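In structure tokens, the next block holds one chain alone, the form predicted on its own.
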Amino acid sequence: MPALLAVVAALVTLAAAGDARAQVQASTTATYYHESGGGLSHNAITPSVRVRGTIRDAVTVRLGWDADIVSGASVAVVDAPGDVDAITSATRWSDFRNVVSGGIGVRGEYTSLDVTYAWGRESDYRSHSFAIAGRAELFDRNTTFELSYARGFDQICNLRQPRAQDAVDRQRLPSSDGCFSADDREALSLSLQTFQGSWTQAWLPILTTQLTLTAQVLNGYQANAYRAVWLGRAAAQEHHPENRVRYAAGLGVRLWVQPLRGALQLFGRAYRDTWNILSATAELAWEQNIAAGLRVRVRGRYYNQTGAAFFSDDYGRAPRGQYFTGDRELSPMSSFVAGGRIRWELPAGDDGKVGPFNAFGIAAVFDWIKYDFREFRYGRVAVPNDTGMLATLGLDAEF
């Protein structure tokens, strides 16, 4: 892996200093996630850097760096008997997860493909993953077709335990300590596949749609090694099924208004899986030309889904067959998202520079996040942590 990013690191600056039609574009992006309520409480840091360069307009190569510095408090036995206050007992945590990438692209007049590697480590965590996509535009640019294909594989961090042994009788993971290493942890796999097809069309000047269609592959290891779920009479680590695929379909619709200056945007995706979750989302934004390069994009969208055909609020009074889970996410819930996007682009000078760029760019995102689980309770406590907020800071430069 290191070789491999030294090689397009290589690439990248050969391509800046010895080509010139040589471009290179770098962004770096700073995002931070607060979601709180009661006394649960998740707080994320999200850095990111990408750089990219391309040599005459056919051949691109790619690094990118991500990280996540995440915190919070979690509830580790869900629905736990008696006088056990689950929200003021709750278990801190903390994680720091890297993810180093790699890729490049080849692209003709009206084609490209585009091969992309990946790889992650956390504590608990360890992946790998390769994508490769394909792009073709059509009929004098108006039609845009491309397919991708994703695959992942995932390490996950348990306790271990005997196999053949129930799941009611097994135990959640008391902490990260020792993964990977000591000898009463084991190591799960969890593999993805990850198809997707897009057609974006030009209709008029001012009107373009995009259809996507995806399709998802997961087998493995999917519950939280570190929540565990109370079953009547002792709590076990949850238990989800080793398999599920995930089927989504969007549509995309981008209005032009002279008059305004701005764009109307419109978007619905509707999804479903084997555990019987059915979801659909609605998105409407404008996004508007303040004045040269500055624009403004404001957005509103509404999420709701089923619960997972295995999910029950008290499986000691209500089991749901031979899977149990503490995840709010797989209960009936739906969000409220609005937010805002601003962007500027610096204006250039006299020599079509931006100092020492050839372009530069700032931008901010805002977006408030309201959550219902309407079924999912810790104990008889609705979930107090059901409001976020998300911030991002973005620069990108061009040389």
Second form
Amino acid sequence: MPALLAVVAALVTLAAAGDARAQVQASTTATYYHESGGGLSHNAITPSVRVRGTIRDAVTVRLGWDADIVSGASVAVVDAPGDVDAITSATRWSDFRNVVSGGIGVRGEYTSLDVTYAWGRESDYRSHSFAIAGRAELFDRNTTFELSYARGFDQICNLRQPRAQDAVDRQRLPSSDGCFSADDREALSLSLQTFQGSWTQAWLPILTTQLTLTAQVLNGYQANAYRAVWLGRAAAQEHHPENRVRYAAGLGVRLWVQPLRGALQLFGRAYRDTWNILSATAELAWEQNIAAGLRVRVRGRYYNQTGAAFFSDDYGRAPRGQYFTGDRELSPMSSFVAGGRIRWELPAGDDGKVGPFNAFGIAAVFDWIKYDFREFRYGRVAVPNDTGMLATLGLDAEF
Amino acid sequence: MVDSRSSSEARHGAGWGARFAWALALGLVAACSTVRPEDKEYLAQPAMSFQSGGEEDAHGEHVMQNREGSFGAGAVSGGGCGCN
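Switching forms now, from the form predicted on its own to the form predicted in complex with its partner chain, please provide the structure.
Full assembly next; the chain just shown is listed first.
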């Protein structure tokens, strides 16, 4: 990573000196997500910075930093009985995740190859991931194939408990204090492998499509260590299967409508995994050129999924085998998103520059999200925090 | 003893696999009829790129992946316009 940092610094120096062999792009983006209702809440601020340097249009060096600053209130023991309202007694939590990434790419006339490494750390979670992606353009660049493979090695903090202990006797992790250091904590592993292939095709001067296939294999701890589920006579730490294979196929379509000077954007996705979740996603968007460098997009997105095979809203009355979960995202659910995006690329002056930059752009996004959890309840209470909003601001510059 | 339901499901899956492979092959043959570089003015519009949402879209996807049970098959930086 320090070597990549030195290369990027050298590129910035060359670009600043006006050397045409070097080109540097930098961007920063920040997202705020908020949902609340009935005493439960979730807030996340996600800033990121990217710097990319290119030498002679052939070699690209990338550095990035992402963070998730999350806080909220959530139910520690799902479906606990008694007079105490689980929601009003929800526990508050917060966490700060950092991810640093670096990569290098080489590009030929019709091909490119990129490798990336990312290192993530938070109080109760550590990760390393490697990715390699190759790309080829064919048939007068009308066809693009891309293949990628990513490998992740994650470590998750948990309360140290005898491995031979029955799942129904395991206790939830009360806090992240002592994670990765104290004797009463242990680190559990999660291995991830992601394979992806895509085919992008220009069919007509106004029509292009993209087909993407993804498969992911996960092996290891995949539950939320902080969450417990009421099983009828006692509560136990959430218990998920250790293996999961996920498959997804997506098709995107872009159609240019010249009389309106805009593009119709369609996207559909089908998903299935070995936990028996099936889902479908449909998105419809319109992106309009308003003026030189100014574009506006409006979109609507609908998502629907079935529940995991082992999901039950009441494990005391209706257990589902050896596994149990309090995760609302494993229940039958749907979501609807409506939003818009505006992007402005500032016009260049007579010298072809925007102030000190070769190019400068600003983007703002706002999405409103409505969730529908058809079967998930906290005791007898429906999920109260079922509305969210997402706001993003991005700046990017080239010099 | 062979589970007849499993073997039926396997044949059904293989049938869909074969159909998908044929559709892919036909698509690739059709893809050989290319759009000429001088006809790519509209394909070169930023709104026609599958990454026109840039880093902002990636942040939104990151949030939704954490609020839903699915993953994958999102847009990749595929070109296909030959603008460069």
